[in-house]
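One chain follows as structure tokens, the form predicted alone.
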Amino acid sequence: MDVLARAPETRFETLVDELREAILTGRYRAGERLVQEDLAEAFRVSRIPLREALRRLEGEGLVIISPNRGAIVRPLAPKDIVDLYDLRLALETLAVRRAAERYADVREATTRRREEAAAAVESGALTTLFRLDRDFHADLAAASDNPHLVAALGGQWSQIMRIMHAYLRVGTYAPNVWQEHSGLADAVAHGDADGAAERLRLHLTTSRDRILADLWDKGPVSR
């Protein structure tokens, strides 16, 4: 296929990315109705690709489409956070164990991202900070050499990123997060599967508990 033939696909993926980003960052809030006419005007697209983009985001768990109400941003509840972190813990524990069995080494990339994360905290670049966090965990999943595991975890990242955007700010992003990442990468590189699994458990449960504490302080997004 030539470039012109691929261009509509590129435009569609851009639309999906922009809509996803608008939901993740709270431009469209939980429970808000997504009026197609308004979206078509805001994103300068026709209704057909817009409907397809909303269906894609429905598959990612970000949007609910019903015959009566149309499309709304899927509400978040405390149970969503608990359930997602339970799933993360199960999938990522398997990933780091498999990666450690292979003595996979992601330390160089982790060090580079740690420096970028420090700069992102300094500048208040939340989106960059969360992307770096996601990419670190995605690297560990890829190091498991299990494409089915990578796909299963990858399917949850939109929801996980949304929770991070909803409840974490630069001021509440723990300064030792990347220390924990580095320790986890070291354990994997040295083939310490048990140590890596325990470091991951502490890392994820601490993150989950911090988010839940913030949620109860401010009131949940939705029940």
The other form holds:
Protein chains: 2
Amino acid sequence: MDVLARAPETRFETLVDELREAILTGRYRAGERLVQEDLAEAFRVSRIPLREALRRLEGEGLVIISPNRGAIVRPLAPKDIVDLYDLRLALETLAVRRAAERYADVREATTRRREEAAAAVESGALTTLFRLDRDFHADLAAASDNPHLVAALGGQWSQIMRIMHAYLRVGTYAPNVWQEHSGLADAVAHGDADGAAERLRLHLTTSRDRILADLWDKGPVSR
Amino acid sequence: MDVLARAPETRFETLVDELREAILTGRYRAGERLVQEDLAEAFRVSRIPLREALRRLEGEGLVIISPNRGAIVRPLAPKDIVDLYDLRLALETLAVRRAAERYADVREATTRRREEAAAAVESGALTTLFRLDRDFHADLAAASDNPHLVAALGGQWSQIMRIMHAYLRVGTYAPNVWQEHSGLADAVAHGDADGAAERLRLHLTTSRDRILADLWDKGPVSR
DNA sequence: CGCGCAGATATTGTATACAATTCTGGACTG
DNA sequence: CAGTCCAGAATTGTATACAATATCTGCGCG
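I've shown you the form predicted alone. Could you give me the structure of the form predicted in complex with another copy of the chain?
To see the whole picture, the full complex is given below, headed by that same chain.
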């Protein structure tokens, strides 16, 4: 057998992840055309897996495909930010309530990552920072024991990550985010569903308002 | 120009709808293998648009694709029913609250369809009945003015329709569903967010319990 | 200056071919 | 007789090429 562990992934799977990452980080900007031939060459694949990947991302709401006209990166308007956070709050509130009812101990989801996040802030590694944020909330969602909810939230996180990359800077990213994460995890672990829901609401509304405040400074840009 | 309105749809789009419909109505049953060559022949298309359609349905959670092993119709366990209704309640509660805040008049969404549904019950046209049900709730969701929420709910409805087709009969389908729809639409139109949310909760929990009760009769079938 | 049409461009759909992986059934071995 | 292994079948994954269709662009013409 091979010394190196063989990646069992198909080209479609890696391609979806790479393309999603490229859109999330702004390498392909909002409204930009995604020409199949160009993408296929850039990612060293043929058009078949590429088309499948585009269809998947279309399903996630990251790209828009018009028949015979091609794909573009979906534009993001300020209202999208409000709507997405509204939706995310509803989904994640359900998640933390269910997790609290089960007394799920999600505290290690913070302790493990808290100092890593601090280091990322220090070095300005924004992508790492956002990934840690997402991973924490993903663990929280998984604690709900509702796979369908986890899947729905997973789809929304693509959009959230796009917003973060587009509008957050080290100076904008709240320094006490991980403090809020800890309090949230504690409430869940103690079975305090109402407290967890309220902490989540505060956490998300402040995050959203921080983004919106930053947005007004720079004008209604669609990146 | 042509007399007949030309369908501007691509094969992928029609294929997704046809395949989804086939799975929803049980033509392909849970766990059944979906062989690409066979499907391509059955729907008179080549494998490329077929693969794209399967990827889309995989994203909707209707099929499961294993690398090099092919696609199957996703099995539905009783816990899935509970989880899906839990998720749906959270999403739709947000929708009706937002709709109520806007005093959205969704009452014609019931009046138009109420007698049509009664006729469908009479003639035993279950598929028509389910479609009317979905259309009402889709109108309700649209009244929230949150496209992302509408999209999320749309994805969940594929699963809900599967459950309905699998477990509901004319005798099981509640006769006063459309009465509840009317009350819900009235509350929304009067801007009574709390009342609408409570009516929705009752509507969905009774629907769910009816399905679960029917399920225990027949045993834990995965159709 | 506006309009329309032809060519260029791009995408979609399809066919074909082949590689890679998984599954299957039976022969072989202990 | 049970278990293993292997060759071939079946299926999926990918690449290439090409026809059909739709869109876009720019030029000529009235």
